[in-house]
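Presented below, as structure tokens, is a lone chain in the form predicted on its own.
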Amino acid sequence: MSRALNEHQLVILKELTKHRGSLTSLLRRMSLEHGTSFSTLKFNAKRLKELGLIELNNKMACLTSAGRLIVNILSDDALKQPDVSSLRSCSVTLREELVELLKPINGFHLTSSLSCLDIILALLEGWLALGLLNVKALILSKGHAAPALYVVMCRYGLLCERELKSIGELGSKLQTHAEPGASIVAVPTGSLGQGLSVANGIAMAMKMRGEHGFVYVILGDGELDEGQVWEAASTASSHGLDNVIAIIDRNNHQLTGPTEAVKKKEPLRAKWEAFGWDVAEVDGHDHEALLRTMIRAELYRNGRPKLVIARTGGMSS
């Protein structure tokens, strides 16, 4: 349920667990820290009330049990809860297992799989495993990346070891660059800087339908040399697609060499903030801190697409 609840509407509920008063006065007090209209926040306190997440008794508002398991979940604490330790040591067998997979094929695009590779393990875990996440499709920008996402599909049950071993194979369904066929993967990708604009698509046409979910597309950092990478940037942001998060794997290298030699990407943070994004920023190998990091990103509909930088460190994008 917390996944449907805008910003708004979580503050109210974070609110009510320190006040004592009257809803009235708690909106009136928001509206004046939060510098958001009273009449914005009275409509989202009536809408957590038909949700059954607050109650009023004589005025005096109060959160519900089930406002309170939507608090709960929200706290670091709570966030924190979902035990990834164990993706420690498959992180490090997955890895091996990538080196043998791609050494008959000279290892195609080793180091950019390895870069990414806790990135797709942490997002499969929290969506597969945990049930955590709410994804609905899932496009691996960077394409030449697929071998990564491919011993982690296998990890979930989703390619058998005969399928795995098949890949760059004539006639394969796990051809080199992901494409459709091979299960979750939702879109062939391989020409660089178009996965963002497709999840735009795919992200609108939910909206809609009324779909709730998410998209999740992972980039390459060198793939932000491409100019269609900012044009979607600036669509979604236009288009309120708060229903989009971006994931990129920020090693710092591509393939003519380290990132701000060949074309400088930084202040990363600040140019996707100037085009209306919300980011966070994370270590790219820290699996608690990324899946913590896209649960936030899903908990809050504000309105705004969501950007992870996943800073992943020397690894060729």
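Positions refer to the first chain, counted from 1. Only a predicted model underlies this, so the values are computations on that prediction, with no experimental measurement involved. We call the rigid core whatever largest set of C-alpha positions still superposes within 1.5 Å between the two forms. What changes on going to the form predicted together with its partner chain:
Comparing the forms between the two forms, the C-alpha position of residue 302 differs by less than 2 angstroms, with the core used for superposition. Core-aligned CA deviation for residue 256 between the two forms: less than 2 Å.
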Second form
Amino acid sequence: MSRALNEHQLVILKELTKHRGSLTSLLRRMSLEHGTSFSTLKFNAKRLKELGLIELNNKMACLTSAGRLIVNILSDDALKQPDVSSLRSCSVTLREELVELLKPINGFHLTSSLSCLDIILALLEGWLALGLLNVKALILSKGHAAPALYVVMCRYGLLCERELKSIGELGSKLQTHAEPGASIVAVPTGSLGQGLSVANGIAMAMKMRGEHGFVYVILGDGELDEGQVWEAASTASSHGLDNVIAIIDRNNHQLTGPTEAVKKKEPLRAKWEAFGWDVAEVDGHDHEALLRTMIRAELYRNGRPKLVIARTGGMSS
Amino acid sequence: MRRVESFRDAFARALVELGELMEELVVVDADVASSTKTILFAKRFPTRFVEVGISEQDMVGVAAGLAVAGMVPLVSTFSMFLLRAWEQIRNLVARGGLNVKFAATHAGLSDYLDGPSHQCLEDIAVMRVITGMKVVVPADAPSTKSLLRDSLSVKGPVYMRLGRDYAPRVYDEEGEVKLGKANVLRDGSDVCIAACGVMVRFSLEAAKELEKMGISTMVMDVHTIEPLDKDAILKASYNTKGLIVVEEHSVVGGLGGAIAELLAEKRPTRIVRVGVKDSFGTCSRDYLSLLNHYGLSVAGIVKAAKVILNEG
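One more: the block was the form predicted on its own; return the form predicted together with its partner chain.
And the full complex, kicking off with our chain again.
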């Protein structure tokens, strides 16, 4: 149910945790403070009542238990759980593991794995450990960052140490580029620019069957050079795929050098917005911020696909 | 020649019929539904029709996603334009072992007026080389329906190559064609004509001409190029003096290439390939003149048969 809420409804729920008094006076005050029209707020308050999240007693509004639960899940405090802060030290350990893991194979795309490690860690923590994310499928469009996925999978018991160490060996199930079967990805990648199209296909099938959940796809910034990414960006918005959540690992680097020197990516946010996406930008190494952004992306079922630009690189020139 | 039907009409009608039986069948289009005739499916099953616009690479990716999620997507566009997504077909669909079907219309020279940008003479070669990809080329309307049904019922990717309209009848009914099994349409002991697609009808006509000249001619419809019916081809090589392979495709890498590969290793046999040589195709105001221009005609096949016999 919380997945059907829009931003206005969430703000109203939040205000109600502090407010005692008539709903009308609350909405009038919010209208002045937030610059949102009174009628919009009134409409959304009515919707919250229909959803059973708020109740009215003599025009006095208060949260129902379901409403309180949702506010708790959404509040920043709820997300600041020990598990998330523990990810910081975990991330350091995993980085060291990655470096060691890739030493025998000439540091295979090490930097590409390092830059998206925290994104994958936050995603799997939110999905597998905390159960806060409703992930139906994961696609690693930047398939060469598979080692990052593998070390994180190992942490969550989805791979054993011995399997992990066999990466790239002849006969090993762990290919250097992501493949389904051995890892949790939905499709094989490695050739760039293809993941978002697949995410769209899965998301369409889910809509056809009325299934809940979200398709996550992690893209590199370099692969945005591929035309297919933009074909897919347009498909997602044209089909109203608000069950697609794309995360760009904005590390500012691609094979030949800085992204802006090879082929300009900026203005990145404006481009995706122009393609009909809701865009959020976040520090791609801040687990809390990443997880919060993903949760919010799942909440706004407004007919628009969601993009998270995760800033993971330093220099951008 | 007998009754002439249309490949794309036969395909689209069969697709709608199969759509009634298969709830998971989804058609993916790249803005050519009115040309491939999948518009019939779109009208009957609007929620199971996905329009991605003019973006073939995205189309293949979307189909891959639909297949991952358990649907049976059928990608349909002109064969030439599907080829720009060859890498996606190889890397996403085939490598992922996904259950995606490709129905490529306007293949060969059948899009005669649009010219070489639209004519597709390379698709059999580049599709049959992909591991796990089945390649089928129906000869007429009834076999289009049979092979479409078979393609949808087998697991894994299938590439179905279809002409645009001109589809003279070869078979009386649908049940006569089975995926993976070459059909011997007439027996003979001097030469064997192995053909696919619209050239099967031409081969039957050529066989009649050859019979008149006292040349006993076998005709085989090799509608499934991958997996090739090796037994049938080998048998033909034992029972005749040589094979004429006829296809509306480049002489390189298509059915002729597949048969040559097999026979060169298993039983070296004289082969003459009849197909398009060193060309991308060209415009024509009618289809049959264009086929004739490239030697894809009854006379062209008869000539090839004589080459084999004169050497003997």
